[in-house]
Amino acid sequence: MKIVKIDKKTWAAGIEKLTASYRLFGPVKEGDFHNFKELGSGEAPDLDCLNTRLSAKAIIYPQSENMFEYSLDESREDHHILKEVDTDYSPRAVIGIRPCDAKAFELVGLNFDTSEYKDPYWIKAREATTLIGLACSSPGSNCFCTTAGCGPFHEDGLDALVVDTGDHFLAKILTEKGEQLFAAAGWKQEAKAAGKQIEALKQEAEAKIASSVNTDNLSALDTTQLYNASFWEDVSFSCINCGTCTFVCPTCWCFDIQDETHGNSGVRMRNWDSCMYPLFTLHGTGHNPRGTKLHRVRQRFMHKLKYYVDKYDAGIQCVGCGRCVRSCPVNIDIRRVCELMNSFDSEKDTCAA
């Protein structure tokens, strides 16, 4: 690992050089919000935003993705045959992704890239992507990353971590992909004695995080007893099953596969789906095992804070970005739910806190 110093006056020129080798993505302001988008020539990522409204997951895992195409025209020799759609897996780089979003890809990878099952679409896109993180020097009021297995200077999933020091950037190059990108940008000036400065800025940023979650008891809790806890009625009362929490969440991975046919031509596509939607678990018989909003709200939190914990033994399925807290129209707060679950007392069927 080495640390590179980047004069802010050379930042834009380096970004422009990268366009010759990479498709570039970064946070850009659109209306009142920032979102990740592909950058055009001469366009730079806006590194002044706290965080984007949506995470960067769509760059690797698109909200809607064509997988196959087919024809029903029987005059063609290839009629009724599924053909894989050509997908662009050329090198791409995300500039200015926050550490929490990068960490989320590591959590999601436990589902899409396992020893038994491998999702070729997700894996190819992830392998083609270089993630250049931007450390959070001033975390938001709803951020609780340090108690969710992450942090404002976290490095998991990143190829390099950029730290804003005022008049210049310091960048920790973490992987070979990071090395290749920095070479392509022409950022080469090493700052060998900058490690202590980065560590001091890291501790300063972590001290600013006032929000937290307690997760120490989750793995020991009995799943069935927690599933039947009485507090779920209260938690789900105000939910309108809009699905906003799942769409803004960087670790939600649920999808649906659909065929869309226009005339004699069609595509098979994968679209984001949500466990908050009544149709998500509707069976062909008409039976729905999660037929009420209580069932659906409980599923979301049990999956993130209990099932994931038990299955992967890799912490909770949350990186503490706070997006769902900020975006929920009825103020359901994952931090409160986590506390209810973590302090659940099965003998009293209440919370010990």
Given for the second form:
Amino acid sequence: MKIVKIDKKTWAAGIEKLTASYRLFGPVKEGDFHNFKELGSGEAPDLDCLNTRLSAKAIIYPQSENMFEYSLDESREDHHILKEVDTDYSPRAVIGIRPCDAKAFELVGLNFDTSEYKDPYWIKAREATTLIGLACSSPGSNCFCTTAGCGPFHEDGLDALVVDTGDHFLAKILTEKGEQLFAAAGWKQEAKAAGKQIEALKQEAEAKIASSVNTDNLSALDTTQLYNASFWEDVSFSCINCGTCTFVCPTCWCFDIQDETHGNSGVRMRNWDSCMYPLFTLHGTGHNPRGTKLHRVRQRFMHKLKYYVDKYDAGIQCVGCGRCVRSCPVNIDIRRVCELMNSFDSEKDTCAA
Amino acid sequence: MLSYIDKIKEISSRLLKDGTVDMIIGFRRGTVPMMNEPHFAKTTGDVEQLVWDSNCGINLANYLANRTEKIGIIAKGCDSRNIVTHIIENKIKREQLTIIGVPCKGMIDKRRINAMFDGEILQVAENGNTITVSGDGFEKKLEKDDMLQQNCRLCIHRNPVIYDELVAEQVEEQQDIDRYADIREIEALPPKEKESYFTDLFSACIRCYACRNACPLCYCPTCFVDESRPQWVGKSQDPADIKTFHFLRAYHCAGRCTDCGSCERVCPVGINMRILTRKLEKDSFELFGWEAGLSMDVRPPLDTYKPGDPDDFIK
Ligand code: SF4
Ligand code: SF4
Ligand code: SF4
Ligand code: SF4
Ligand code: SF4
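Cool, the form predicted on its own is there; where's the form predicted in complex with the partner chain?
So here's everything in the complex, that chain up top.
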């Protein structure tokens, strides 16, 4: 693995060069918050951003995405036929994505790219994307990545990891894609001996993570007993089922398919959906198997912290980015719920059904 | 307001112990600065978790609709007005409720405080009118009165309008408040500019509907935006659909909204959708002399007809 040193003075010029071969995305401050945006010419990613309000998932999996278009105009030969829409899958790169968001794509891939099912839109977009991570040297107070299978210098999902040493950047090139991007940017000064320095900064950063979850017991728990635990009423009481937690989450992947027709033409699109919404599970009969907010809140946590754990044996469906903790309008905290679940003891749970 | 909590706990324990109520709805301490979580207490042990400070901006009336228990609810001025609205709209019965009134001194604007600092805020402590904000390498003292949510700065009903117990002496109501200066500015805009004002206002909306779900008024079993047979509103990020949601929801709140600020407070992207509800509040006041939730004995103007009702806005 190669380490490249980037003089901060050449950073902007390198980014500018990349615009010739990539659509660039990065964190940009808009109003009070940072969000990922496609960068215009001369626009630089804001590397001082602690983390963005919404995750980077929309770059690969937009909130609304057209899949097909159709015409209802019977004078046309192709009327009533679904045709794939043209989507721009030219190379894109995300500069300054945090390791948690990059790792999240790996988690989502376990669902969207399996040997049985392939989500063509997600897979094509993912393949077109190069992820240049920015290591977190000052993690946030709600970041609990190190106990959620990730970390401030975590490399999974990334094509390169950039570390800010203060005077300059050091970048670990992790994949072929990363190699290509660095060549295109003209950053090529190797820093062979810098591995130790990165390792030291990594340990320093990991030591700053002040927040954690325990997940060691989750897979051993009995699903039905956990499902019937008495704490769900307490956990779900304040929830307003707004779905914010799932929209801001880099690992939440659910969507809904809609047709929208205007006059004689229309599109079939998919939009993010959320298990927190009653409509999500409403059957055509009118029956709703998750008819109460307790059902829905339980579903979110059971999915992330139990069903996913059991199904994929790859840890929890959470990278510890802390966004849901920060954004939940009523302060439902996944760390607290994870603790309740992980330490659940069916014998002691007197009210369990 | 910090001193209220002892009284809140004392009343709550008493009500639970003597069986007057099955549960108390209040707040417990949040896990991040400037956040408390709506919470219920069913035992005197649970009561210990209750807190009260300037981070209790969520409207607790939202947790009442259609509940069947006997409930003790902690109510600020605005919550109490939404409780009145719930009662006249048959969402809860007066007899079910023991209202623990809190004379309110306003809630702080977490979004504004967060925006004032570059670094992450790790702690916010409150002492009288002083708010001490601290983080890694900084500490700053702020006057609470300067940091209130806009709805609280404009509030003229801080004392609960209905209550069974009161946790402290009533507070003085704010005088000479011009509630609608910003609304008049928007009213005065030419149509094109008004349109772009609203397009900008809602451009960051992610359609999570937190604003709707945090609002005590929005209790419809199926909201018009969720209706699928027929479907009234598209579901994508189309600005026309987003605006349709906001305008229609605001109209559904006309003559009912108490400007409690919950909707704005919960918005994950910080949109001030109260601009819409306050315009309707202004109209309700100017046309019908009506302020929502002040009395259980008067029907709201939009569900009664009086021969003298103004009609010159019908063109
Ligand atoms: S963000 Fe909070 S209130 Fe909203 S659905 Fe998620 S847990 Fe519930
Ligand atoms: S569940 Fe919360 S902390 Fe975990 S990845 Fe999603 S938003 Fe981040
Ligand atoms: S609107 Fe009035 S009563 Fe409600 S929280 Fe603000 S100051 Fe208190
Ligand atoms: S809470 Fe904010 S983002 Fe969510 S629907 Fe309302 S205005 Fe839009
Ligand atoms: S519309 Fe907003 S301000 Fe009005 S009652 Fe509902 S939550 Fe409160």
